[in-house]
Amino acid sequence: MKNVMGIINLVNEPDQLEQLTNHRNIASVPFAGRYRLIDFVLSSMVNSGITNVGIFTHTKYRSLMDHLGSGKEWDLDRKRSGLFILPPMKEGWISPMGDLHAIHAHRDYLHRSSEEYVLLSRSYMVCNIDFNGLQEFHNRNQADITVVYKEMSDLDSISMQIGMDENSRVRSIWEPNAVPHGNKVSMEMYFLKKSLLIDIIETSLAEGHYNLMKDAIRANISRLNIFGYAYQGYLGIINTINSYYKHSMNLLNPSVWKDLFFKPGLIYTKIKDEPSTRYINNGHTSNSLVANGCVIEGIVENSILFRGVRIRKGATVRNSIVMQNGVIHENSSIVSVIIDKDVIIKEARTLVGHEKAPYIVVKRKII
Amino acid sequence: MMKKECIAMLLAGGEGKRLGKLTKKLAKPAVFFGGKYRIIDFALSNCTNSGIDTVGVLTQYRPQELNRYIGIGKPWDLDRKEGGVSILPPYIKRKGGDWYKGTADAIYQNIDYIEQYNPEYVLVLSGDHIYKMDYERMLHFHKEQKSDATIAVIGVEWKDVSRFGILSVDDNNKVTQFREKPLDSTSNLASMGVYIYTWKILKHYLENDAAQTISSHDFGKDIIPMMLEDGVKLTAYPFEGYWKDVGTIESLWEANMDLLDDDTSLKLDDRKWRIYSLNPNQPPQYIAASANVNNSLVNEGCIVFGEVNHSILFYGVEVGMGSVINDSVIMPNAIIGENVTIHKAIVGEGTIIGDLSVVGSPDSDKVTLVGNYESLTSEFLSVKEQLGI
C-alpha cells in the first residue's frame, strides 16, 4: 500500500471511559496487558504496508506522544514519510469546532504527502486488519469512498451504524446511539482518494459542517459511491467502560487471543525490556492474561495483568484488570476492578466491583 | 573520529562445541538464555549500562544469526553516531587474510578499528558469560591502581578450579601467577574473561605476539604469561555477585535454574540495571484455567494449558493440555503437544514435541537436550532413547 497514507483522527472521539481518560486521551488508554488502544489500528496500517501515518491529536496527548515517540516501534522512524503527530493549530482550541477544522488547518501535510489515497481511522477500534483487501475491494467496485464495517449483535459502545443495499452500497449512516438499525457497525475507517478528501473538507467547511466522520461523509451519501467493506476478524469498539471491560475479558478466550494478536500481523507497542514473569510457589494463576515483568505469589483468576505487576502472598485478584506497575499487597482481595497504572493496594484491603459496573481505581492511587 | 577513553572488544567468535546441537547453526553468544535473552545480551547490556558506547563484536563461527540479532545495536542503545556497535569478522588485507587464530589474534587483526577511537583503555570481554557488572567501576579501579592490565576475578569452588584460568595474587591484588585450567592450585580466583588494558601496553604485546610463530595467540595462554614475565603491572579486580560460564549443556541448564532461586543474586528485574534484548513483539502470555504454573519464569506469547514446574518458558511457547514440564528450559516458539512429559531438559527453539511424548526422566542426573527445529513424535523419541542418542 505504498500509495496510501494513513490518518488516525483523534479529534472529538466519543469517550465514556470515565476515570481512565482523566489524564490521557482515548488513543492511549492501556489495553490488553501491554498495549495502548491506538496500537491496533497503527500496527494494522503498518502491517498493510502504509509508511506515512498522520495522527491528528486533540487534547490530553502527552501520554500519547510519550508512547509513540519517534514511531520506531512501528517502524515509522523513516527518512521519508513515517509518523506525523499533528496537534491542534490554535491554542485553547476546543470543540464544538470539529475535526474538519483540525484537518484543514494541517492541509499542508495532506498536500505534501505524495500518496494518492488516504485511509482515515479512529483510534479505539481494537482489531487486526489487512487493509490490502480493502483497497482491492475499493478498486473493484470503483468506489469513491469505502467504509469498513463489522456485523455485530451486541452494541456496547458508541458506534455509528450503516445500512447497505444488496450491492454493498451504503445507503444510510446512522448517528451513534440512534435506535439500532440492523447489525452493521461502522468501524469509521474510510478509504478514498486524497483529492476527494480535500474536496470534501473544503466544501463541507464552506457549507458550515464541522465533523468529517459524522456530517461531511454522510452529507455526500447520495452524490458519491460509498461502499461497505466487511471486516471478518475480532473487533472491540472501546469507548465505554462496559466495552473496555467486556472486550478485555474476551481476550481470555484463546481463539480471540490467537486471532487478535497474530493474524494477519503482530501488534506493536512501546518496548519496556521487562524480564519474564515469575510465578512463585503457592501462587496460582488461571484463565488470565499476563504481561512480562510480573511477580505472582497470590491467586489470579480471570484477570489481566499488565507489565510489572506484583501480586503478593495471599492476595487474590479475580475478574479484574491491573495496569502497569500495580502492587496488590498481602491478603488483599480484588474482584471486578480496573486498576489504573502505578496503583498500590495495601495489605488486607477488599475492593469489589460488578461485572456490569467495574470499580475503577485511578492512576497512582494508594489504597 | 572522536576520541573515546575506553572502548570494548567483545569476543563472540566461539563455536561452543560443548553446547552440542544448540550451536550447530549459531555462535555460542547467540544461544538463548533466561526466558527472553541471548547470552551476549548480558555483556552488551553491561556495556551500555556502564556508559561504554563503543563495542567491537568479533565474530567468526556461524555469524549469520548473531549479525542479524545485533544489527545496528538498537536494543542495547548502541546505535550511535560516534562509535556504537560494530561487527568485526576476519577480513582480507593487502597481503592476504586469515581467520582469527586466537583471542589475542582477533584483537590484533582489528588494531585499526581500535586506533580510530584513539582510546586510553580497551576492555576485552567474552560473549559467553552470564553476569551483571559495572565496567566503569573496574575502569576506575584500573586507573586508581595505575595498572597496565586488570583482570576481573571471582572465587570459584575448589573442585572447579581446573575449568578456569586461575590467578594468584599478593596482598595488594597484584597478580603473581596465572595458570590456565590447573589441575591443582593454591588459589581459587578465576579469571572472568573481563580485562581492562592500557591500550599502549596491550598494543605492544599484541604486536610482539603476532610476530611469534609458535604462539597460540591467546590472552590466557600467551599474552598474560608474557606480561607477567616482563613484570608488567597486572592487577586482579575482585568481583562479587553472580557470574557463570555457560559453556556446557549442564552449566547452561544450571544457570537457567539459578534464576528460579528466590534469592538469586542475578536480579533480572532490577530496573537500574536492565538486561536489554531484541523484543519479539508478542502478546501477553495466556495461562488457561486448566494450567498450573509453579516457581517458573514464563515469557510473552506463551499459551499454557498444562502444568509447568520449576521451569523456564521462552516467548511463544505452547504447552498443551495434560502436559507436565519439570525442571526444564523451553526455548522460543517450541510447541509442546498434549499429555507430554518433560523432565530436566533443554528443548530447542521452534521444536515440536508431539502428543504423549516423554522427554528426559525424573531419575536421570543428566540434562536431556532436544535441538532446534526438531520434530519429535512419541514413537521417534522412544527409538532415539533406545539408541541412546
Contents of the next structure:
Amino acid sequence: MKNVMGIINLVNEPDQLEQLTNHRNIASVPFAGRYRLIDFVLSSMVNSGITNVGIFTHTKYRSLMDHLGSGKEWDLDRKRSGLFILPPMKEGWISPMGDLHAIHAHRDYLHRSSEEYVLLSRSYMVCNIDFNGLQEFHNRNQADITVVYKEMSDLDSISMQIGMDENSRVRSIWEPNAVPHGNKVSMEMYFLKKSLLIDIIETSLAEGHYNLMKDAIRANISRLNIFGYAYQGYLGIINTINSYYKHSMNLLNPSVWKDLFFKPGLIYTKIKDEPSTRYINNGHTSNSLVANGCVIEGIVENSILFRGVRIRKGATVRNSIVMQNGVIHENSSIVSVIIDKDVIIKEARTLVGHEKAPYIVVKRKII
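The block above covers the form predicted together with the partner chain; next, return the form predicted on its own.
Next up is only this chain, free of partner chains and other molecules.
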C-alpha cells in the first residue's frame, strides 16, 4: 500500500466493556490469550505496507503505551515515520466537541507526514484485512471517501449500519442506536486523501460541529462520492461484554482461529518470553486456548488461559476466560466467568455466570 498513512482514533470510542476498561482503554483490552484488541488493525495496516501510523489517544492509555512501546514488534521503530502515540492535550479530558477537535489539535502531525492518503480506523475491530484491495477499489471508483463494511446478521455490539445503491455508493449512515436497516455494518474504517480530511475537519469545526462521522462524513454524504468496500473475512466488533465473550469463545473454533490470525497476514503483539505450559498431577485441558507459562493441575474445558495462569489440583474451569497471572486454587469451580489480570480465587470457591451474562472479576481481586 503506497503513499498511505494510518490513524487509529481512540477518541470517544463507544465502550460498554464495564469493568474490563476500568483502568485501560478499549484498545489495550487483553484478547485471545496474549493479544490486545489494537493488535488486529495495527497488524493489518503494517501487513498492507503502511509504515506511518498515528494513534490518537484519549484517556487511560498507560497500559496501551506499555504494550506498544517503540512499535518494534510491528516493525514501526524507524528513524523515519514509524509509530506515533499522540496523547490528548489534557489527560482525562472528555471533549464536548468530540473527536474532530482532538484530531485537529494534532494537525501538525498530519501536515508533516508526506503521505497523500489516510486510512482512519477504530481500535476495536477484530479482523485481518488486506487494505491494498481497499486502495485499488477507491481509485477505480474515483471515490472521495471509501468506507469498509461487512454484511452481518447477528449484532451484539455498538455498531453503525450503512445503506448503499446498486453501484456501491453509500447513501445512508445510521447511528448505532437506530432501528436496523439491512445487514451492512460499517467497520468505521475510512480511506480518503489527507487534504480532504483536513478540509472537512476544518470546515466542520468552523461551522460549530464536532463529530467526525456524524458532522464531517455523514453530513457530506450527498456532496461527496462515498463508496462502500466489502470485507469478507472474520469480524468481531468488540465494545460490549457480550461481544467480547462471544468472539473470545469463537476462537476455540480452529477455522476461526486460522482465518483471523494467519490470513492474509500474521497478527503481531508484544513479545514476552515464557516457558512452555506444564501439566502436572493429571492436569487436563480440552477444546481450550492456553498461552505459555501456565501450570495446570486441574481441569480446563472450553476456555482461554492467558500467560502465567495457575490452575491448582481439583479446580475446574469451564467456558471461561482467565487473564494473565490468574490463580485458581484447589477445588474451586469457575463457569462462564471473565477473570481479569492478577486475580486470585481461593480454595473451594464457586463462580457461575451465563454465556449471555458472564460473571466478571476485576483486576487484582482476591475472592
